[in-house]
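Presented as structure tokens, the chain that follows is alone, the form predicted alone.
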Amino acid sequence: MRKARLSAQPADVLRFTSSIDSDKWIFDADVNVDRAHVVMLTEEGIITAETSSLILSALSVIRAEGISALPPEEDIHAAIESKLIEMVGEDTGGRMHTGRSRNDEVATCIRMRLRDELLKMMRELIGLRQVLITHAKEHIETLIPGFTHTQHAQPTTLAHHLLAHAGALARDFDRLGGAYTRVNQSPLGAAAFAGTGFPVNRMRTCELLGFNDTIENSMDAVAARDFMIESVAAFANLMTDLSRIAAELILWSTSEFDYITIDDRYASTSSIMPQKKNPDVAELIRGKTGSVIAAATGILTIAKALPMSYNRDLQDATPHLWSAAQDTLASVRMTAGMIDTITIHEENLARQATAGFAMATELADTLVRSCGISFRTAHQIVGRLVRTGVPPSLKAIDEIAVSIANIRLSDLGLDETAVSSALDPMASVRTHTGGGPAPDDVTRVIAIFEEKLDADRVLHNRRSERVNLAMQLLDRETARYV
């Protein structure tokens, strides 16, 4: 390309120019466009059926030989004409890029890609919300501490715990769809930015190649990166729920914890400390997190002050979106393998439920329901108990209210079966509802999710088929013309 208007370019401007190294996740989605694109040409007269089955015949070879077969180009999309040009010669490759400029090609590739990652995403998504349903189901009685600012604050239970975490990753399944359908639009067709003066056929190539739709406006559709920037945060954000629960099994897994015992496929040792079992995947997906927050605080600074309308900063903001797709896909993973294989330790979780006087909360509430007090007034009472350490009793709790209130809550009803079962950590669990850990409870919101779970697997179903169908046209309609 440089040859009529440019001089030979100098290797190290070629290597800081080039983006090859990171074109190789875009490969095969070039070379499906560059399918789609001269078919949509030959079907609208603007090459002639001959030179398509050419190009076509050596698209093939160029696809099945693979990304190290291409000549040294500062780009995939130079390296591909210019192997074409290499095999069939340039008045009959050079005709491949008629009407198409490298702005809309590279920005159908991005997506067509991103697409695809989206799409394997939601399919690990779904698989780690089906795992902690599934342990949901085995632990609605298990007992375990619930904390606040890493205290002891009241019982609850494992399943109770899992759904919380399933709950948001739904959330953050709903983003990456969203995502998906801000993605799946076709820019191809815009070229540099304002359109061509061929008759191309915007909606045949957006349906050969699997799009939704087409982006209208020519400019928008080269220079928008709004869609790297929305599905980079969207993972982000699941990032950050996996962070979470890596930092709870890296915390449980520990010593002065001990509720559960990492796989070993999930943990290493240390180099020196024989004894030593590390959670070192948790802790990865702990680190990655940062790493993909990273990402895409560094597309937002590309995008942010950039005019209209294609500007080479864009070529930086890719390699960011592949590692940041690259490491939430293998973390989501992780994070349902770690799950399913840890040892949950049962008597030490429930051992520990009611440690730091976490029945203080429902020792309060049974105050307020049994004697009518306000729950205020209960709260102090209870709080006196705690801090003076005397165990909870009637007569002390009558001591208390007297000092505290100048009233005996015996002579209000309390009575030591009402003490007693406040302070049955299983007793007030199976009264939290509302969401809480209640097992009725629990048991109605694990059927929730699973509906959820089953409209969300349907929707992904019918989002990989529509891709795969049009996969198939396209090669049934390349087939025409080789």
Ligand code: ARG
The other form holds:
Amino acid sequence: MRKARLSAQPADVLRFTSSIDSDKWIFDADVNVDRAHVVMLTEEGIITAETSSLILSALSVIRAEGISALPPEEDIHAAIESKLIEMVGEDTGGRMHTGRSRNDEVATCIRMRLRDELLKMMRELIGLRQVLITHAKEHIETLIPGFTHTQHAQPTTLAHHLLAHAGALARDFDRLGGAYTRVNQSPLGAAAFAGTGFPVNRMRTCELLGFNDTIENSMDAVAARDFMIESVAAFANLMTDLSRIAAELILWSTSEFDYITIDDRYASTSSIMPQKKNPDVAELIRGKTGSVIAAATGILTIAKALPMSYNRDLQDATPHLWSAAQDTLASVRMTAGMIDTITIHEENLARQATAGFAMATELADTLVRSCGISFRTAHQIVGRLVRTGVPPSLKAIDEIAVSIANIRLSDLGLDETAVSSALDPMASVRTHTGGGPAPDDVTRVIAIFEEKLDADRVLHNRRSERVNLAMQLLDRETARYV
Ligand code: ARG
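Same protein, different form: I have the form predicted alone, so give me the form predicted together with this ligand.
The complete assembly is shown below, putting the previous chain first.
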């Protein structure tokens, strides 16, 4: 490619400029982009059917032999073209790149591979959401302590807790889907940035490659990396949600908490301490979250000061995308497996549910409801009760209410039954509707979540099917010439 214009490049410079290592991610996509472009060039009469036949046959050999059989070049696009020319000669192979640039080519390849990664990730995420919902269904009445500030706050149920994560992950799914629609647009035909005078048919390559539409402005088509930023931002958001789950699993499996046991397959031991069972998988999910956030920062920082249109800096952004996609996909899978195989220590959870005066809010609410006093007064009465450390009885409450507000709550309608039911965690939980842990309400929310999950499955199948159909079309159209 460079031989006529430039002198030879020393090996160390070639190594520095080459993207070939990370181009393994786009090898298959690149062959498909080549095939679609060649089919379109033929249909438009830009190259002959005979040329097309030779190129397309050689491309199928190149695909079968794989990336390791390609000659050393600065990237996969140049390497495939070199190999092609080696196989069929320059007068034939040298026609493939008519009306095209590596700039629109690479953007097209990245979008195709990223589309596949997004589809895989969305499928795994559907699986994880299902695991959370399935376990929630089994634990609608399992009492657990609820926390704020990592301090005991109010009792809740395990179902309520798991559904909080499921809700966050449903939004992650939507964010990936939003990115998907903008990733799935074809830049092909933009050439270097200014389009081309050859009568290329952009809609046709768009169709053959399964894109939803084309990117209209050719300069935008080669320069844009917002689709990558948006995707990796969605990965970072998703990873942050997984990291919070991981952090809880780590905390909950300590001997101090002892709420759960993580299955052996997700644990490691120590090389020195024979008793150890460490939550390494969860820790690595938490750690990889840092790497994915770093990838997002990397891409943003590389892109932020680039003038129009293509700049080689962009090549350095792409590997961040692949490493982030790989870490995120694996983390979704690991989280689903870990939650699915977890052992829950229900008795300890129930015991802990009322520790740390977790019933205090319910008691204050009860004073308001039974006696008509203000919430602030009730808050102060219960607060003082907790501070004195006296067990909460009607008598103790009365004494404190007199000393704080000069009122006898038993005269205002408070009785033993109301006090003891305020101290019963399950009785309290049952009254917390409106998205709270009340079993009836949790059942209602589960139905809504399952309905959305079903709709997301349908959407996912439709998206995958569209891509599959396009790949079949590309195979059929290619077969006409070989
Ligand atoms: N390897 C390049 C990349 O990843 C492909 C595009 C090269 N274009 C160019 N004008 N040098 O961005």
